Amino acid sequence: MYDISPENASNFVAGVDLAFVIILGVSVFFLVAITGVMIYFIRKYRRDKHPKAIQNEGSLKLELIWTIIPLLLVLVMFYFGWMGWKPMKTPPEDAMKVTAIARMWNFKFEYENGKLTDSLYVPVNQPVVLDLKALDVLHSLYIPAFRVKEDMVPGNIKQMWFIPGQVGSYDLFCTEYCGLDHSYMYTGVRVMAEEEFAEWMKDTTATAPAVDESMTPAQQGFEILKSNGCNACHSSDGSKLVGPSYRGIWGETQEVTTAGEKREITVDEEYIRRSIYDPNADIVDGFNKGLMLSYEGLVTEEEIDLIIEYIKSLDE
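Supply, in the form predicted together with ligand HEC, the structure of the chain whose sequence was given, as a single chain.
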């Protein structure tokens, strides 16, 4: 229907677009017809041309006509809407499984062989089913070109499926408002030819964080923060975002709330590790609980050491 999407971008495009064409077609017809008739009446029966109105209280026949015809038309629209949607409901058995994980404010995609990526990679012409997992608040996964969208609800793993029909790159958005950086919560879908995809899938090292051994440990730490999306909530320049800045905390004493009790802690390695693996154990004063989630299993112990190097380096 429009340029963002080839007609066969996914198996749903045809059904959805047919519903669009029918509904928009009927709508535009009625909009033009009713407005046209109204303007015609207004011109024809202006008071200077038509000084005396001819009274008419109504007509049962007309009322029936303009009740029944629209009723039939909307039922037709309903039918095409339903038919376009129905196939989205049940994924086929043999679909390739990918887990889509949403958190504030990025997506991660986990494949059956443990591979983890920031954008979604899928093979062409093969059904793919996404298990939708939200870790913190509501999100919604939307691929306009494929005509699919499903909310991601914490505590409730839902599914979405499609068959990509054409090699290419498409936008993927979060469409359920989820806080500060909602509008930056987007990524892409890469649809690849089958062999290319198989090749890509085998290589599970390529997507590990791009840590370059020639960098200093602090620089490596920064790369890790970047690739995990920490910087959406934390700044390096001392400014307060959703969470505290990395600057000026190392070795300092901070007020935190632990299990409802206020206490003072010193920011050391132990504390940083706990802040990343169990962020809601100690809540820094002036910030909110429940926003940062545990990165256990996502950020390794060694990576935390590098992050600590980076935080230290900010105060040198």
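What's the form predicted on its own like, now that we've got the form predicted together with ligand HEC?
Nothing else is written out below except the one chain.
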């Protein structure tokens, strides 16, 4: 169906690697050649052999040689780079579509049947199109083994596509500095056999990453916070970060600004749920509006209950 070498992780490996090898080869050749010429000139024209400086006239032939040859080499490198890049911009119409959602500081992947995962699951030898959606700041999705990378711009849906060539697990991470925990914004791609992937897709019950049920509810709540990158902005020890700390807030009264007016509110289940789904509704004094986006559709009601258990446990 699609021409992809079985030894490559994706259909773009051969083209990208060829362009890289050619550019690297040209660079190494000129590094050695220019260094050699410099050493030769230093020895041949050193002062003890030529104590008196002379004026050398220009050479049209030499000027043409070192203008035309580098130009041709640059055009050759451009050609192979272009031929490796151009197919990345023309995804096939029959490709499977997945929405890749990036926010500080994690990735989520949503499938057409509603399945939502932390890692990207794809079938081998089948084209996959990722609709790239950034919710807050600039991100960049990079899968080194597949030789694909694309920036993710808020308000601008871009696309990336590839055909996985080998069953296995591969790294996926953000390559655009996006804030405090940028270095922790990584996950993986799991390429599955077609039959295995079809069975996996049929199970639409697991629409969110599962937590270890052997943990206590509070521990599960902490894992949910961690997997969604919440700990980058909210501390558990009372220290002030981008947003309020979890510690010491349960059951306490907070001064907030709601619709431009200040009021006092008690931290309870309703407040926590509203803060996750509509974070700009009640802004705690001392913190700024607009820094947190809604997690509605990304965090379930059941997960919020576990988060609440974790917040409660910090006051025990």
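These numbers come from a predicted model, not from an experiment. Definition used throughout: the rigid core is the maximal C-alpha set that superposes within 1.5 Å between two forms. Residue numbers count along the first chain shown, from 1.
Original post:
With both forms fit on the core, has F29 moved 2 Å or more by CA between the two forms?
Top reply: No, F29 moves less than 2 Å.
Subject >> C-alpha of D17 moved at least 2 Å between the two forms on rigid core >> reply: Comparing the forms between the two forms, which are aligned on their rigid core, D17 does not shift its C-alpha by 2 Å or more.
**OP:** For P70, state whether the C-alpha moves by 2 Å or more between the two forms after rigid core superposition.
**Re:** No; that C-alpha moves by less than 2 Å between the two forms.
Subject >> K52 CA shift between the two forms in angstrom, with the core used for superposition >> reply: It moves 4.3 Å at the C-alpha.
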